[in-house]
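As structure tokens, one chain now follows by itself in the form predicted on its own.
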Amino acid sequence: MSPDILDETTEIWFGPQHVSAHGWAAKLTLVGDFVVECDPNAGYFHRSAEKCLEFRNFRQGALIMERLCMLEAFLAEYPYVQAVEKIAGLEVPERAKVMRTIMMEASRIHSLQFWWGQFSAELGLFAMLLWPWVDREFFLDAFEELSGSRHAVSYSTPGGVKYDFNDKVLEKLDIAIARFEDRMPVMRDMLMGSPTFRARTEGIGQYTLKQGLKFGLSGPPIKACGLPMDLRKDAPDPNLAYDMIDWEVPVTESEEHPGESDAYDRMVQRFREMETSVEIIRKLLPLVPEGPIVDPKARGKSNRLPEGEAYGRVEGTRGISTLWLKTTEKAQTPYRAKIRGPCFNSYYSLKHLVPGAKFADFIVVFGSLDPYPGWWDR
């Protein structure tokens, strides 16, 4: 091989065709089998949500935001909910507030077995798929009980939540979280025993909490160096019910690079966070109180809304996500909406994360990030 060929550079594009690109792209210089230059391309997933939002009113907004992301549906649709519940002045009932928090957090570890299950396939663990995916079809039985739908559940409403529990829906719910902690020890052993996982994920993708920071990432990817930043603590919202029970954010501080993250400790991040869910789940079932699930003035207030504008935010699975509503007065629609999710700053940040990575970890670093297209090409 002449030494020559070292100095060459070549160009391939990374998705949108690929199996492991699921709407997205990115352009990849290369020299031999490192690579140099990381181009994120967006936009090949784009649904005009933010306009789609100005011909829907505000009983039908959750809709779209909720296709933003199905995966944590729950979670996505309330940072709008949020947003209204403040122009129009709502109340909302205790009983929706816990029952609100219970589907959130239900709908979080949902959302982190499908990552998981995916990221452990991309990295050639395919019974890692398989185990986990199927338990997460118990979360999605108890959605369905619940609203009729196992992804666009459409839950969040101006004012409390559409539908009620009942005996059926807390049944499946105990038994999706049964069985998740019952197979959690074991499944934990079998990934993060896994010589090969370990050697796919150590070392690879590392990053400061200074340089975090300054990518703009939220969520497990900067509690992952040993931050506590977190919505649920920082800023609780009254409309929710976190600060009803003791919990701690769950963060993962590394022995070996103290202050830093890379893929494997963003994996053990994740599996803290649904035992986090488990215990806040656990702990709130038996406060929900008796009450109505929706505040009776809200069909009226969320019809016409006065002039105003609101900000909405939620700790998301992937981060903060969040949404700037405006309105105009007597308005039955948003007269402009913008929205901003966690996974724009993560998706771009692998402009710096990959370079100098060889082109087999690109898939690596992108996946231990979990960003979802639906959030930057909103």
The other form holds:
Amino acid sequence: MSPDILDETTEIWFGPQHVSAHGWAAKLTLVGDFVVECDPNAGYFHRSAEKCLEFRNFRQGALIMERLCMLEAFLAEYPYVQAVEKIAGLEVPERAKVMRTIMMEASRIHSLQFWWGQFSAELGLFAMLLWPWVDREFFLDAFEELSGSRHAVSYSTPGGVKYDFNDKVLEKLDIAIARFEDRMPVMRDMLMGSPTFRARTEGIGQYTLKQGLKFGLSGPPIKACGLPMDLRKDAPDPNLAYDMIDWEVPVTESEEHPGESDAYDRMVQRFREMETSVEIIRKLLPLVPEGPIVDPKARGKSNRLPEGEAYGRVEGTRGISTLWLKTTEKAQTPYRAKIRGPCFNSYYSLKHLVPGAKFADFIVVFGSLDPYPGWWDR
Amino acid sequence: MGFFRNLGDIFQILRHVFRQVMSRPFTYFYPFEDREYPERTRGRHIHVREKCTACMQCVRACPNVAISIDKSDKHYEKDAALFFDYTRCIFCGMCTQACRFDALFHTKVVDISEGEREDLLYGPDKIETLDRDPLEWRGRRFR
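Output the structure of the form predicted together with the partner chain; the preceding block shows the form predicted on its own.
Starting with the chain above, the whole complex follows.
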């Protein structure tokens, strides 16, 4: 590099037309091949979901929530349903609790498989793009058999769930999990052992636990630093079945740099998340009790809610997603709904993580945090 | 050791490659081939007019105002004409769940794309009949 190049800075817009930038854009200032400034821009994906929620009744609201993040639809719709259940004082049948939990974990695996393929493709490993996506199809088949739709499942409803398990659903879910268990370890070893992958991810996008907490990160990016912060364990929801079984929060503690995480650690962490999800599903499937799937009084009770406010939250694939709901007396629609997605923080932490990295590593840092534009633009 | 480890890796990769080669393709030659859709598939609707009581529950349940109803158009004692706007419908299934008289159903017809926008506004004639069997179309083969 000649000294002239180092004196000049170049501004490049990464996105919104870039293939990897699906609905977002970041302005990068480069000196030579190094990024010196990163300015993430939100707003390309804005659909005014919070305002839309104010015009939908309490059974329709979950439909908008699941469209915020189609990849984790079972998880994304849950904070709204939970908040409505809290305000209306609804009781969820045992069967619905277990079924919800199973499908939420299946959704987590499916979302992580999608991310895994996409992240590999962003690194240029295109074979690893398609292999997890083929396995992911089997989970989608199970979702379709259950609800009639592959992505927009609209499964949870205040007071229970909408669709019951049947033999075909359980069979397809079993096929999907068996295939996943069979193929995942091989693909994981192939990817993690690849010298190309290690060279592209090790030491990239590194931050300490303290920094991560300061950024407001949650979920796998913070668990990769070694902190077992997980809502499923820390604050078990009475309307979910996580406390019915024994399971451990997956945590990644790097030997080379304890208390810190880089892109490689976050990859390891997400593989552990998938393994934990499979473990939870395997343990919960025999525990599905007989009974109704929805509280018979739920329909009447969720028509008009009393005055109140509630906070719904769930440990999603990308971190903790929450929703604050306020209602007025005998309201048919919410007075105000405020969504806090997990990805706003991970997206804007790029501002601090990217400077100093090479231009080609920008997408590695972005991909390793797994942000989804629907969560920060709402 | 490195040599044997690499050999093992290569065998594992080959095992997966051969498995992929021997298994059937995951993609379909779409307009001419299709798969069987599950029972609960949320495709286009069908309105059974004999059973309809014009209770408006489907209209109220719809989050996107895709359904409108004309109560003056009666063929039977209580029924009404239903107008479906498929430019607005998101196939969420709220209307069919709201119907307590078994008068509104989803079908397995999921390919309803049209050349003109107006063709997606289904009037009472179109929403009450299935112009084709969902499984037999364009000489499709199913696997």
